[in-house]
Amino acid sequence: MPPTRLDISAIHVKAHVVPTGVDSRGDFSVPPSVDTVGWYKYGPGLTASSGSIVIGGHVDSATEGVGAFFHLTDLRPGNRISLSSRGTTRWFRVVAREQIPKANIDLGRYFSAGGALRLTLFTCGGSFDRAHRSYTDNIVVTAVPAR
């Protein structure tokens, strides 16, 4: 089941979730609007029992300003996240937050359909490279099912 809503009260996020895939370069595609986040539709969905449910969103935009994931770096272990769709809600608890140079990130680790169920949130971070019009790093938050 595709998730349609992401709520993270610790950083005041209430975002609509839309299915996404990959862009023409083979990179994870996030929705163009900074207020909407994307669920990687080729991976596990809301009712999955294993693997990484991946959600990506913008940190900001030169034209739209602050994005849904602008404060992702403020999340701490123990913060709760809800992911929902059509009356079904799953709760997750943050266990890790990393800042990883884009050139060094092992995406297979985060986009895996195997292993224990987890929620993986992605956004950009680090320094802004004006020449490439991109941030140098990724911010990755990992959360596990909460009871």
Contents of the next structure:
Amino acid sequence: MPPTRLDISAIHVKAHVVPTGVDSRGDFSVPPSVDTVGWYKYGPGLTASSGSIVIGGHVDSATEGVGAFFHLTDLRPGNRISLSSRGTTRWFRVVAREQIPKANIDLGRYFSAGGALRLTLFTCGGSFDRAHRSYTDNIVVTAVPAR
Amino acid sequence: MTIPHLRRIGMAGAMLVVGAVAGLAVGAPASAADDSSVSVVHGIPGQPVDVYVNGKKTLSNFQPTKVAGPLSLSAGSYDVALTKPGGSVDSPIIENKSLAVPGGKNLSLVAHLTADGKPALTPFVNDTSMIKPGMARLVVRHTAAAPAVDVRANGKVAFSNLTNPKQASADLPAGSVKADVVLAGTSTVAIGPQTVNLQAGTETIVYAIGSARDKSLALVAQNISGLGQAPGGMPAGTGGQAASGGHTWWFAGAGAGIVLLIAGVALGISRRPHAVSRQ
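For comparison with the form predicted alone, kindly provide the form predicted together with its partner chain.
Below is the whole assembly, all chains and molecules, this chain first.
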């Protein structure tokens, strides 16, 4: 089931979630609007019992400014996240935040459809390469089911 | 009088030895990575069976068109026999006394009919290579007592001139396809049409089973999930406002530990030998 809404009160995120896949280069296709985040539709969905539910969102954009995930780096262990669709809400709690150079990141483990159920939030961070208008790192937040 | 008696003793001795060897083979310690995952597919209509592996009953009253397992078997040679339910393992319907199981593979062992209608046990090695994001893998196996066929997807020939026991495969965009099986080179439908839902990152294996002469042709599907490749990258910012001059990573260490733990649990789950169950 596709989630439609993501709420993280600790960093004042109330974002609309849309299904997304990959672009022509095979990269995760983050929704163009910075207020909207993308759920990876080829992986586990809202009612999954295992694997990684992946949501990617802009930290910012050159044209629209600050993005929904601008403050992802402020998340702390225990912060609660709700992911919902009409009639279904699931709660998660943050257990980890990592900053990983894009050059080295093994996306396979974050997109795995196997293993314990978790919610994985992605954005960009690190230093900014102005020539390529791109950040050097990914910020990855891992959250596990909470009551 | 003495000769039959001796013969009986001799046979009993031989069976004991076979049993001991079989017991060793089944119980042989092997690391999980060397095990193969073996699914069993029943493609002989009208004949439920018991499945014996090395003389030990592994599946009871296994019904046609069902897929069972996967069993976790270490590399080696196995004696696989199919009997009528409750039947003696000494008079099997089909037996392969030296089924070679390689290490670390995903196999499907298919009980089916040959092109001329004789029962057979054919192992297939499944392609578990990763599938590109948004794509699905369709594998078609001809395991029916029928001549060469073409397999059509949405009315167009996808695989042509497939003969028993050959297979064909393609990675396709995820979604539903209407599939049917026609006699090769014709538009005479032998099976279907049937809607097949191809999910991203999942391999769908479709078996044509049964017998054309007995009008028992049908399709059986088996799924292998979790083969979806991750996207190539995660570009999620073009503004530069969030650029860091060096954050303090107050729980990066703990975080990495927890992520490793989750990854470990994932591995543990995937490596745990599967109990035999019907799907």
